[in-house]
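Okay, so here's just one chain, in structure tokens, the form predicted alone.
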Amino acid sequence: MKTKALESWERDMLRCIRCAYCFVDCPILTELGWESAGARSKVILSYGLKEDEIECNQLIKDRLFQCCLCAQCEINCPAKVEVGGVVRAARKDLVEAGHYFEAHRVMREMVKKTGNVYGEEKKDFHYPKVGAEFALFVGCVGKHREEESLKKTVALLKKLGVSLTSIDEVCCGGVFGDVGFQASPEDAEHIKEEVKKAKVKKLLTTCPMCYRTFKEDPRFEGLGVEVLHITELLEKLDLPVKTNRKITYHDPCDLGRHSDLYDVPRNVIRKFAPDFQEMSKNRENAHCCGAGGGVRGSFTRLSIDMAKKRLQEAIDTGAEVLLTECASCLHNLKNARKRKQKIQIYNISEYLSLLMDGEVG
């Protein structure tokens, strides 16, 4: 098998001092209890790859499949090995060989077809206006799978006088590198050509994913704008109401160890909402929801269990509203919630939007 992806990384391969330090809180280690689910099990796993000292197999492929790049494991790593890149290099050369997960493969073709992962028609969501200062973009969970968020933070933005339209969206394909098939560069150009037409100086996503995409992903240099997630400018803006209940809240791992984004959505939270409590492990620290780095499409079942912990940390706060602003997120954690758990999920821009209506407490 050729390993030219993993060529590159080596270094770091090497670097791993096999401490097991990255075991500690990894979400993919404490379900399936299996040291080779572990990053320095992926580690191993990937140099073995390169040096063609094993051969893949089904149990290989699951195992570097089973990451969510949450990159916890980075937090805990005192060798300071970028355990994502070498585990995305490794799927890329997988998915080269023909080592690929059908989830993945039919997401990259339903995009070709129909813009987005889900192979849906295109929503009605379009709000075109001459001389805006922002175009929304969305993204494909939030616009197919969590639509009612969507619409409250697109009325929110309206009540708070943020001037906005919205361009024609495809998927901007930040999923695809994380799964080791190659993004569209025409997507892409299709995205910086309508943001070129919007003629604004400011692109506001609401997803976390799409963020770091357009900041990161070398397809999107000469996009020409400011990128600002949601939660970057609701912290600039007045916000006109408050809440008594008790708010708690779980960072995004693409917005907070990925974008260091932590303190902005929290002073967001406390604009509105006093009573504000902390889950055990926050920040730097906090749990992966399960949903991210592929797992959700091709093991479900485990990204749901994974779910299932962080919601229990949140319960266990005595919080009665978990909040975020990711629809990946809001929709794993809504999926992992029993009918008997009373805490209610939202994003953060959602539930503004219904504190301002008089909707919630």
The other form holds:
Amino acid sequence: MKTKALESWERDMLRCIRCAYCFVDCPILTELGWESAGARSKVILSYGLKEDEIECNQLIKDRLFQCCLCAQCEINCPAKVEVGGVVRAARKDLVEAGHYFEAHRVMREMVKKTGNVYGEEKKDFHYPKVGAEFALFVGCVGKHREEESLKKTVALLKKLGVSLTSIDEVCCGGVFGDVGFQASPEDAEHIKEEVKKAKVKKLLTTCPMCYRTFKEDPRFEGLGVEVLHITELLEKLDLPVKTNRKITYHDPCDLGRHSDLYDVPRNVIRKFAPDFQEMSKNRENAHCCGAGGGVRGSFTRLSIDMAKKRLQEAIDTGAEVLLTECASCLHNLKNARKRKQKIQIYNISEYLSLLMDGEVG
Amino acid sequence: MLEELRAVVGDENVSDDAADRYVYGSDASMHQSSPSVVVRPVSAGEVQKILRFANGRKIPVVPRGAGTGESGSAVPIDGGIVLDLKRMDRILEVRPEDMFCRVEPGVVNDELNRQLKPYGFFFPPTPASGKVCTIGGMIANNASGMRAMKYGATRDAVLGLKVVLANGDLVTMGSATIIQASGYQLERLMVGSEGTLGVIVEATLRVRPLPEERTVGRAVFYELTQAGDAISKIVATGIVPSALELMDEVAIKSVNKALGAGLPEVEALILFECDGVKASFHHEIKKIKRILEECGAFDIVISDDPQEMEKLWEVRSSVFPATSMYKENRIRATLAEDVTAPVSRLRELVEGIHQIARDNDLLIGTYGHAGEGLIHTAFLVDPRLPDEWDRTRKAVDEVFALVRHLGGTTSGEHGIGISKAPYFKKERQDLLELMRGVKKVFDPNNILNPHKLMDAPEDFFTATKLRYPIKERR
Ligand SMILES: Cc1cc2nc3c(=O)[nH]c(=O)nc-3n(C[C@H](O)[C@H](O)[C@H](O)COP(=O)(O)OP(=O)(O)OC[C@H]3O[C@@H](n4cnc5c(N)ncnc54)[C@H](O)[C@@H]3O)c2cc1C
Ligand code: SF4
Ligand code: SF4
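Same protein, different form: I have the form predicted alone, so give me the form predicted together with the partner chain.
Shown next: the complete complex, the earlier chain at its head.
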């Protein structure tokens, strides 16, 4: 197998001292137990492929795709091995050699057809406004899997007087680099064009993955506007509501470990919820909900099992409400909840909107 | 073989897939050799059945914890079965009134300490790898760490063991008492046996009361030799700190680079800790401080802020992997690693290692549990430079010759495995036959982790495939 992408990661793979410190808190390893599922092994397997010591088979492919790219291992790695970079490169080479997951390939096709990863009919929230301060970008998962929540978020922004306009969205493509496919440069151009047309200074994202993609993906160079996550905006606004309910917060990996936004969402929550309780694993050590890295598409059960564990950690705090600010985390955590589990799960912005409408306490 | 193993542990706990065979063929050493199959038992009964089967067929069996051993002790040099024991991770009981706990071998060191804390106790060995390494691996390698100085190594904590022998018999060694004089201390024989004599399936471990208070200190030296002298002098006064660690410039710069540790970048740093009741160790801290100053230390910082202490020890436990960050293109090869000399010879040991580095034009960092006379050698090699490995091998030979000359020992805490076997054999030459005799009694068919320790190949470099690109260049 050709390993062109992995070639440039040789240094990281050799730097890995194989200390196994990355065993700690790897959500996939916790679920599967086999060492081959952990971060150290992803580096070992990638190196083996590069050195032609092993040939790709189903399990090697599975192991390299069983990774949420949550970056917990990178936090734990004292040799600063970029495990995520190695895994992404390995996936790129695997896909190149034809070892891809159908779910991921189909997503790519769907985006080509309909502009979203689900291949569903375009569902745009239309509120075009000339001279708005922000263009809002909501992303595929919010629009197509958490629409009710998203509507509340948009309603909140309106209630708070945020000057918004919508754009003609297509998928930001962030997920494709994660699963070994190439993200579409044309789609990036389209988004850039739309933002330009909207004549705004700022692009406001609700999805942490989109946020990261706009900030980091070279396709979005020259975007020409400031990119903000919705929590960064909410932190600056007056929130005219309060709740006495006990709240806890789940750090989305793309917002926390990948974007270093730990305090911002907490500052927002503290403004309206004085009774805030951290989960035992929080901030840079927050366990992943299992939705990321393409795992939900290719290993759905595994993904839900991780979400169940994370949800239990939230319940263990004694909180009545679990907040996050990511449509993917929200969706996965909600899917993991059993009927008898009373904890309520919302995005922060959604919950605020409901509070303002008096629909929750 | 697969059928029989699956019948014991279930389909989902047996794998002969290339992915698992490749991954379980290495540990934190430079060696690589794949097993035929990996099995994950969950009980002593399952281990018994597996060993009975393997013994009947004369199939090698290599027990494995977290695979953090640095000398290849868990690498299945002859293939066969790797027994991944991490599913056996129950803490069976904690009996503070009897000062012991009973655990399965897959329990992780730090997890045990988390569970002991509410009882006001701890398990003292404290290896830097404690967040992942298992009790089974610690016993089999006789692991220790910075607190061994005061509280002893793993061997000092092992009161009793349940062990599955090569023929599948389950035996109990030692007892659940703090002292025992009931004949041969076979549980002690299992300590450091590196999986060659039996599979530990349960351990009764002595635990110690958590000290009421702790104070840590940090002293900075312009010269490494001054720091070496200071350590020998502190130990010679009879003070027993709960930790006395040395870090040289390579170690310091590595953690600064990798973790932003913010340590002063000088030739050497001593970290020390005293514990107990402050009123009593206050005096010791003063004495240590005086000796450090006499030896040329400056910028001595002393703190009893728990967060600061935790940060400092976290930094210390990251030195090994962090050294891979020291210089572009140089990676940490696990070689020599834990050479140990009488503490009074520490300065000579450290000086000697750095001289060997200069003579061979190599980069070797030194740090470690210096209060115990242990120095980690961080060989930072460029695996792509053609002659780097030849000079490295020569330097390894010289380091071990130096250690023997100083009256030290091949391994202080990581064990022998494959990488250190040639030097261990030199050190223990008068005992090799005796050890082979012991092995034969326990394991007549030589199925348990064969070709390790006294039976390991003469040249560690060619003993297995190595995991670096070096193999093409040999
Ligand atoms: C970054 C890093 C830092 C380290 N720091 C230290 C340190 O400070 N102090 C120290 O002493 N060591 C240290 N080590 C070395 C290593 O962590 C220890 O030797 C540890 O005890 C190995 O435990 P493990 O569970 O990983 O065992 P493994 O590596 O899996 O196995 C080690 C040996 O034990 C045998 N074994 C495992 N389980 C059993 C069992 N149940 N029954 C019989 N045999 C068994 C194996 O066959 C093998 O021979 C460090 C290693 C790393 C990578
Ligand atoms: S923590 Fe880093 S260096 Fe250690 S095994 Fe994992 S990736 Fe390798
Ligand atoms: S990124 Fe997350 S899931 Fe993937 S190996 Fe690292 S810790 Fe495990």
